[in-house]
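Single chain ahead, written as structure tokens, the form predicted on its own.
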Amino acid sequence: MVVEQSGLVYRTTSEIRGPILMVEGVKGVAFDEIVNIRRPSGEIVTGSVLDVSRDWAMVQCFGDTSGMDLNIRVRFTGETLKVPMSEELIGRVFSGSFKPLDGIPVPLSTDLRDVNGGIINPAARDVPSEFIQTGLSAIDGMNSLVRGQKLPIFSESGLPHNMMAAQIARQATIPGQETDFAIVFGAMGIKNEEADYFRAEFEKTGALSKSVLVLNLADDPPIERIVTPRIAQTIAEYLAFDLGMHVLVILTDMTNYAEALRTISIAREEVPTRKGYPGYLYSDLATIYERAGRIQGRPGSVTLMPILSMPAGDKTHPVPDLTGYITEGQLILERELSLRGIYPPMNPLPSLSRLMKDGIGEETTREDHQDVSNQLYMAYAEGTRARGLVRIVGEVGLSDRERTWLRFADRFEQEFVNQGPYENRSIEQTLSIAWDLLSILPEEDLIRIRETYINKYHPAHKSDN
């Protein structure tokens, strides 16, 4: 053991298993401590302490371990991972270990923040109450996103959730306050072509000028996938609570994060629980999700939209199941809608935004918004029920009223839910489309909308106003 100014250096590595190093005879080492590993070539690779015991430490290497031998120098820094905070982070692209991917050095700053920040104290939380416009009618019209909310997207492999994530990141605005809105985009375990797609989309649309991208690739070490969302949340907290910005954080894909957590849990020889995930999966996800919100007395906010892919569309899988308990709703993407050419393939019926009622209405969107949303839910549910009857008795067996519901459901999917990946609808356009669709139905069936709103907004009465 050699004592140097910047920490203790050990040459007691007993085993190297892929990215995992076992270092013997260590003293005073802490969990999550950052480690510098010197290759035989002199190159320094960063690592993190996964597990510690009385006289050994398990280290996960952030880089490639090929070419390393047991005589390598491992320096324990005594520090956890910290990243420099600066307004210059906006417009930048980083790796999952916070290395620049855009050819520009890391901003110089003396304000270093631990990525393992704490969750917001419930007593200090402010109630989310302001509308965020994503430009997607299925979200804005029926499952509205509110400042400070945690609203996940539940998807499946092969569905266009990445395209949807990029569109939300491009289009998300706070009506009337567009200048103080920022995007923090964290991607975990994505392919190289997906990373290229995100960067190209942000650059060509100009969204990068208000965004920070943290991209972890599928061939990067699993430990990076654990760090990536924490770096993203740390940046978001700085922009929101220090600079007063309203920040939207998009994290994709949280299932890849959970898989990395399971891999590390297996390496630590922990007792697995459901589907092999560690027993602390719920609390671990909460340490990420609960960092979003609003703080009393602070002007900024952090709104979170995590995206996760459900294996075989299973909503009871541990990751979506536990995510649903922590967050305030869910947006459900379905393969059946995607196969019919609907984009985004989001089914509003099982989707839910629990805070929608707090962010819409006369002061933020429009007075008729809630009633219109309720009526759309009812009408679409009746239409899907009629569609199920068609499979049994055929369309000729339907009543005239059921055929009307069926026609509404078809047009609702094609005209309201379906829209182009570069089509950005205002909330006024969304409500206008909704009223045009509701005009298909007899007025006596519009039982969820107050008569004053029908007289004011129904296309049949507009000429009278």
The other form holds:
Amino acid sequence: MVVEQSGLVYRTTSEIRGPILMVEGVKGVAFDEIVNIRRPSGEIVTGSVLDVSRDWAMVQCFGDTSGMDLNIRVRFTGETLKVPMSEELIGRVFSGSFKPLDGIPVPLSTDLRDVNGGIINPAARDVPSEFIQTGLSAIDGMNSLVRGQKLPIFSESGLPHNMMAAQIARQATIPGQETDFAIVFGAMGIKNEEADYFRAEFEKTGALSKSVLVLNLADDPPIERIVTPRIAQTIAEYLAFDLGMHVLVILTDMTNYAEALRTISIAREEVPTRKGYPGYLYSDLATIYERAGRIQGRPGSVTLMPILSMPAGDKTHPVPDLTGYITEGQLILERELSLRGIYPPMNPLPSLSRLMKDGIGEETTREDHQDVSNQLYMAYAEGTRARGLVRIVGEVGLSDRERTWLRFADRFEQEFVNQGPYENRSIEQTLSIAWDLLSILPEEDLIRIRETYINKYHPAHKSDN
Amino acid sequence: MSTIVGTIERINGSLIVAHFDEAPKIGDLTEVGDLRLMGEIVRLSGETAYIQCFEATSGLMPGEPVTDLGVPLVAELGPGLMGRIVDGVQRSETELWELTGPFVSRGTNIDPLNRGAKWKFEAKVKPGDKVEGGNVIGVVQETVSFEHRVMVPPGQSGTIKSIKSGEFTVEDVIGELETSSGVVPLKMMQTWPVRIPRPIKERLPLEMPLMTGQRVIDTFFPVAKGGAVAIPGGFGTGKTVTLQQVAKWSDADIIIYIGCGERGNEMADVVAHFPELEDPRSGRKLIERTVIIANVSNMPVSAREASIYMGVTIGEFYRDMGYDVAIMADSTSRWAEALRDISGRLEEIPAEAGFPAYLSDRIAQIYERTGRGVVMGEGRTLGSLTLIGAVSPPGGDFSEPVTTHTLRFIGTFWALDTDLAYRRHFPAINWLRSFTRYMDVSARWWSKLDPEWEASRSQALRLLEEASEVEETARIIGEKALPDEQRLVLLLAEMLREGFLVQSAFHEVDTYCEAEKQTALLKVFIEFYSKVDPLVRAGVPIEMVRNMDVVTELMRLKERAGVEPIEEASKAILAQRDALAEEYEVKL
Ligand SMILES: Nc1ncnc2c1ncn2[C@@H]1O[C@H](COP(=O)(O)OP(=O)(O)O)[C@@H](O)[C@H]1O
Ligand SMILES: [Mg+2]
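Next up, the form predicted together with its partner chain in place of the form predicted on its own?
Whole complex next, starting from this chain.
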């Protein structure tokens, strides 16, 4: 942590309640100021001021408070949490509170940035519109990602969200441009082996030399997770808006982050809303997610892909719910698809990319892209409806039409959604698979596709042109 | 303006507790700390003031000064607002950007109305004229198509002593008013406290529908000019796109678009795209009739709370000029959450879901500011204010407090449906759960265009309702086992869904559907039903009906410009019906 070794030391803690310390008799303490707490072992733990009055300060401690007594030394640093910015951050590995984990000292820099970042003025934003090809059909074809978008993966434990995120990180490119993404990877409470997996994946493709890792793992202090994504986003902002790089930020697992926030809130005895989460969870998450984007007149971009686990697969749980209200769409992984051997087990129906329309079309992907996507949605929805019917009336009870929808849905899952973890499909390939599948359906049923596109791209007409 | 200075006692997030030697007033604006952050006093207890701060409070210290400015949060009203993007306390975000860079900096003071800009004022009254609050004393052509009417501020009246046309700034004196208590200068700018409704002379019943060019809205769940609408829906169900569509294509004179605690990119999208779009009726640029208030989700919550009042006050100002104003508020849930946040920090006793007990009153107060009526001033100038509020229920569950309280104060309810959104049926307005209380207003208007409109509409709704019952049965026994008459109902519902209700905001033709086309389209579906139903009853298999070429054509009519293709299709229905009748030897 780079905070000047100055500030007043107090040994006047009156109460330690979970991660919260009450320090009495303080003078000149600022809201949100960073404190250093020295354990008897000499180890320094960081915290910050949550509430301050003329004679007491409430401090949240990012490290473990167990073993602390009221006599503990608390130093108020007079600074908010800042991290030094430099090009040398690239290729480095840090802890969740920015301690080097790779044996090299923190880069020297006088350019200190507040981890809370600024608020991008909405008038200064540039609307994200450059299509990113991830090579995954379920994303590119139906939920396209664009540069500067924030698009989370909603998953469950045991599903291959890491594999999917790594594949995206590996394959993401702007068609026709030689572009690479720098990767900022922020981990909150994930397992060591998961972090190792990402590191190994990045290493394999050489991405590690273009990435910054900020790791709070499962056995690291839980409250530290409050600062980890902020540090990651601060670095990303610097790389993007100061150095002009295109940055892909992966933050995983946001549910662990939210739990840290909940722990603090409960210790403060705040009025909870749903499932014990504080009422400000939405606004708090927004201060992390909204840092993604593009800025007019600045060449770089921050594309954000948070990963979160839905407890019990429940989309209405506060963390996925509020995330979906802030992010520009969501990619939803489902256990049922995974059990049937589909990778990525992504259900396109509840998934969404809100910025897709700006990124696709004649100039960037293909003119029929939007219509094809709309038609796939409708056909797959009909197919899953027919599948539900089969459970009740059996296949024989289906009309011919319903049976066609059903066949479509099965093949759609197997051939369009399903693909290899190292299979990198171009957008042309994705659209061509889509057309092959749509041609199962009677042409009159392709109502969401313009007739000119049917005439031009439908396999039955292609030879006419 | 007297100012009182106090000191900060405590900082708890956006809530500041300050001590004053002399008690200030509740509702007063304050400058907080050495950075002079803007705040508002929300509670007083003796000499202790509780202040909600409109900017981030990081780094503030107890002991820093607080200045009570002695005035409440006001909107500055005058020429220069149109086409602009401002934050919840009316600072121009474009100017902020120019001044301090792309990241919002704190403590930056910007006059809401530009003090240097000159406007060409043309006087419409002369010395000796008697005027009162609300009377128009002159006009400024603010944009190519927008005439800004300069009014006597509410509450003032008297005789015009002097008045001059020419180029003036908003603060220049353009004339003098002789009142009972002396001569007061007249300026183009006035101010109004945002939390107090601007007065209106007489409220009138609503009379005209707000036409939006969106079929499911105009035809099935219309809103009246001066009405109130709620549009609740889980994330991704289409609240924002619907509000944007109404902002783009409705026949209001003025649009106030409030982005309240939502995404920065959506506001950037409005700013980027509105200047390119033209009103289909007047051909004028849409941005010239739009004011954007953008207090996005990562901005401090207190300013978010203020932004709704700011928007409504600006809206009332244009209503008072005699315009039809429509306000889009996206989302009122974020406003309510801001209210909850402050309430929690004030340690008030929460009612449901942590919201304060006065949530319902506050929602009512906002929706009560809508309406139609005779505006202030001599004469009978009419104006209206319509408010359309998005609601973002947690988990998409409409039984939560903001949705349920809002329901009590609105006239139209557009219930968005997750399942429709999943199959990309947009607008995902559920036709069974939505309602409108403005049907009479709307029917009167439509009947002038098409006397059979009401009959077509109710038959279409009946078919859709019947289809949903038939679907219930089909879910148990399968569609195949249904009698053909019922399968025809299902076919018709499908055709109405795809061919009428689904309307893509991004389709170059279908994004806007004029009234003439709406009724013609509705009628042609009803006509189809009335023509083929006898065939099916006489034993023509439903498959044969479904295979009629005209079925696909009907579903594609919405994509074709104008009403001629609809007339063609109507002829095709007859021809194909006759052919089928002949084939199956059905006597008609
Ligand atoms: N009328 C419409 N036409 C086409 N697409 C729509 C329409 N309404 C919504 N959508 C689609 O749904 C997505 C989510 O809509 P949005 O209005 O942002 O939802 P919400 O505000 O309820 O979260 C949009 O990005 C768009 O893809
Ligand atoms: Mg929205």
